[in-house]
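Only one chain is given next, in structure tokens, and it is the form predicted alone.
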Amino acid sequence: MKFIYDPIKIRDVLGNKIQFLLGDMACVYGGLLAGVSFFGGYPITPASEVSEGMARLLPRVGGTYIQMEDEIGSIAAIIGASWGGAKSMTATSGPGFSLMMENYGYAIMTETPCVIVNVQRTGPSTGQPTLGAQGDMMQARYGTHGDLEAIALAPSTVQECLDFTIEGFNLSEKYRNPVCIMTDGEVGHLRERIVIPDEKDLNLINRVQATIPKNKFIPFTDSQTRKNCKVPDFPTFGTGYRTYVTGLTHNEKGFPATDKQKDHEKLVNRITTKITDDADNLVMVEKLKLDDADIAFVTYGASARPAETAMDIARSHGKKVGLLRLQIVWPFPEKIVSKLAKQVDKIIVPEMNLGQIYHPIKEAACGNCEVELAPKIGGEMHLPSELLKYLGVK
């Protein structure tokens, strides 16, 4: 059965406009509102509710849900579904994300739009399955081999789980690149009030389908129909285009060119610069009380919640503290952080790991201010009182 995106039917399935919802389910809602028509997954704590929600709701709007044998099969399935024309999605955590890395790289190399929700938990290995962490942030950027650019968003609230999943699909379709929604066990298993956006406010982006005559179509090159565009039009399988899709270095026609240096250089430069050249349009941050700040928290995801409380308490004690929250973490907003480092005396980086985004923050600061890591591991969020110690507030 052909999937037909029907936002009215989706709204009816989702129910009330305002709900008290689990973070994982908000990712489900976001996917449905974005037009996901295929979900392939494998249950894993604390991401299982995403799969369970999709299993219940996706068939009701005409989509397809499949539980695969493991996470390797799950990401392989959504890649195949995407080439069949579907907006596709999976969800996982920790060890499952590790298993997906080879096909994550394959999706980048073949320019396959899809969305991966990673509800992070502690590690390495199986770690603490039921407890949240932020230990996969570097993996989203560097976990697969080769030269690449990643797109990853980090929600801090249940509402953002919904909103960022929609945005993740938009970015994936726009750039023909997999997108990671890097939530965590804390936000994923949190319940908060959410508001389901109206149809007119969705502003969905869909991949540009190939319309060039089939005998003139070159599948992996700058579009022949849109000037100065590094994202090729999409030749959906079954529409008559003969497209060879391989993770090997390939030429513009899609055929392997594994011994051709120039072909590799041209291909990889294009699939990376389509993102880096547009980096200024891939900045999403929240700035809180930074205008007069001498000290700034720079953080993301769940860690931003206690940091904001600590900021407010410190301000009540006369400390000029602000907060920069990274909403899109990859590509990293280097210009924003570099500018902040020239304004403040100190940046504090709370993370639920031993320091991952701390390193690009320190590099962007370039010695213009002190950068201090505020780590916490073991499956517990920072307490505001713990962060106040970094501010010299007792």
Contents of the next structure:
Amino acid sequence: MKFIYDPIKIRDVLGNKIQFLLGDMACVYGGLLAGVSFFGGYPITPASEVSEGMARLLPRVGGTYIQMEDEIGSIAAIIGASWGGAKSMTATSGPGFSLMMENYGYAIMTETPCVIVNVQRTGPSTGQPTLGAQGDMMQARYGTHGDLEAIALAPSTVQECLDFTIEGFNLSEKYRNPVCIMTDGEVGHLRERIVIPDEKDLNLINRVQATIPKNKFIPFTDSQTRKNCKVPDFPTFGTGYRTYVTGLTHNEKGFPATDKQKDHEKLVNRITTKITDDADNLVMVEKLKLDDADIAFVTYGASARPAETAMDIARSHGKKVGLLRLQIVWPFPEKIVSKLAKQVDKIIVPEMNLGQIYHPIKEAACGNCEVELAPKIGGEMHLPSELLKYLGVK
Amino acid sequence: MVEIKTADQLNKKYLREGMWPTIFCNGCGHGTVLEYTLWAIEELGWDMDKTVFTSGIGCSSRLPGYINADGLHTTHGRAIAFATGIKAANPDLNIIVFTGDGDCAGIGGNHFIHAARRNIDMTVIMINNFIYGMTGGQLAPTAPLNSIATTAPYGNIEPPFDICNLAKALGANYVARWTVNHPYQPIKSVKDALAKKGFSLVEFLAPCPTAYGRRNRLGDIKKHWEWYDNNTILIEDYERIINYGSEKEKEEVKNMFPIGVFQDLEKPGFFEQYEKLVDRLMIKKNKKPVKKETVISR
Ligand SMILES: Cc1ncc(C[n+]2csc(CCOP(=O)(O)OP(=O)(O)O)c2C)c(N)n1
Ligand code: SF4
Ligand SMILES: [Mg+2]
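So that was the form predicted alone. Now I'd like the form predicted together with its partner chain, please.
What follows is the whole complex; the chain from before opens it.
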């Protein structure tokens, strides 16, 4: 049974255009709208609702859901499914994300599109299973070994869980890189109003399939059909291209080149610069009241919500506070933060961890303004009043 | 199309030029397992555009690289989980997993167990050389008692894993074990495994002279290969002796490896069951009256 993307059926299964929905469930909706046809997952709080939603809805649109034996198997299966031609997805939280790290690197090395939803909870280890955190932000970027570029989005609302899952698929298909949706237990377990976007507004991106004659096709090199594009065309298994895919350092043909410095350099340079070269197209931020600001919050995900409230209260006290919300966190929007650092006197970074995205922010600010971390851990969000203290408002 | 009669013709048809020489040592059994598998594919007349070879990490897991077909060389122990996804995305593909004893019975044991239990449609060919060959001879979970490995320098005290008995207990549709010494039964067995719906396992006992034979004093390559003839027994004979044999006979076969077909069933494979589930949902759905769109306001 091969999956056929049928927008009418998908919308029928999703139901009403406007709904009051759980954040995790919005990731399910986003996946289905993007055309996911394979989901492999393993239960873990606070991400289980994604698996449960997929188990319920995916077979109804003709896709395949399998509860795998663990998270290593889950990510392995979605990578395999991607090579079989599926848009594929998994969802997990900290402990599972840690287990996925080896194959996350495999997906990067083999340029396999797939989406990993991480509904973050506190850590290290089992931590506070039901409570939200932002402690895996660096893990998404540096958690697997070797040189790589990561793509990660951080939703702040339930609507964004839906929208960013779609966007995550688009970016994953476009760059042939795994994409992490770094939500958290707060947003994942929040219920809010969502609007299902119309078909015409989706603008889905699908990987470019290999089409050139088989004897001319080179699987791991710049696109052979698009100019100035370092993302190779995709030879889906079963289409006759007979591609060998390996996580070993490989040459352009895909064959192991484990003892060749030049091949390794060329490969890793291509799979990283295919993303960094296009960094300007990978910026997604929200700017709030920054025009006249001399203090700015720079934050993302759940932390942006109390920060926005604190900003509004501070403004009512005459403080010129703004907010830069990172929607795509990786690649890090360095230019924007660095420009902001030249404009404001101070950047405050609320995070539900002991300082992660604070570091690239500080690096981008490069001494042009003060950068202060506003950490909160233990599974509670910042209170606006706690953030007001950083602004000198009582 | 030319009829394939010789190993040379077989290699020309199925192997990738440009990947030679292989990484395998002299006297390694892996190449022979590949040859048997290709003969089975040839006899079945499988379309190599629709056949995907998956593997983990290890010398044995390098086999897909030599075959002119789609291949997914994955991470250590995880090939079966990757293969599950490939098959789910496109059930029309034939899936073969090449794996080692360390890859499959060691680090990947859990994926093996659950794929066999789910009866996922794939054939796993596990090459058991009693050792971690690629990394230089560390202890494998299949190593016989008292055998020597770099990490068991005073002899192995752990009871070894019998992967066939495990697969049988899990209800896998097809389970067989052979050695690399004789082509005919194994080729037929691989053919039966490939043609089978659901999960099938063929285990090959194969020599690794470099990392196992040498250290365990099994002699030169020829002697090492002969070891498999002297230490295996057909499962039918084994079971007869265990059930009805004399004490002396039992003692003689006690440490031998039974070979042959351990299980041959016709249970539906996972994807057949999944398709039924989807059909059931679609029918139910179509019967339901169309719901009017209601707008839930905030
Ligand atoms: C996660 C991980 N752990 C360890 C290794 C190192 N490693 C590579 S191959 C191998 C053993 C392979 O043994 P087996 O599967 O029996 O294959 P053989 O080489 O004997 O054919 C190990 C431990 C690895 N590549 N990845
Ligand atoms: S080390 Fe052993 S398993 Fe590996 S190629 Fe050599 S003989 Fe074969
Ligand atoms: Mg081995």
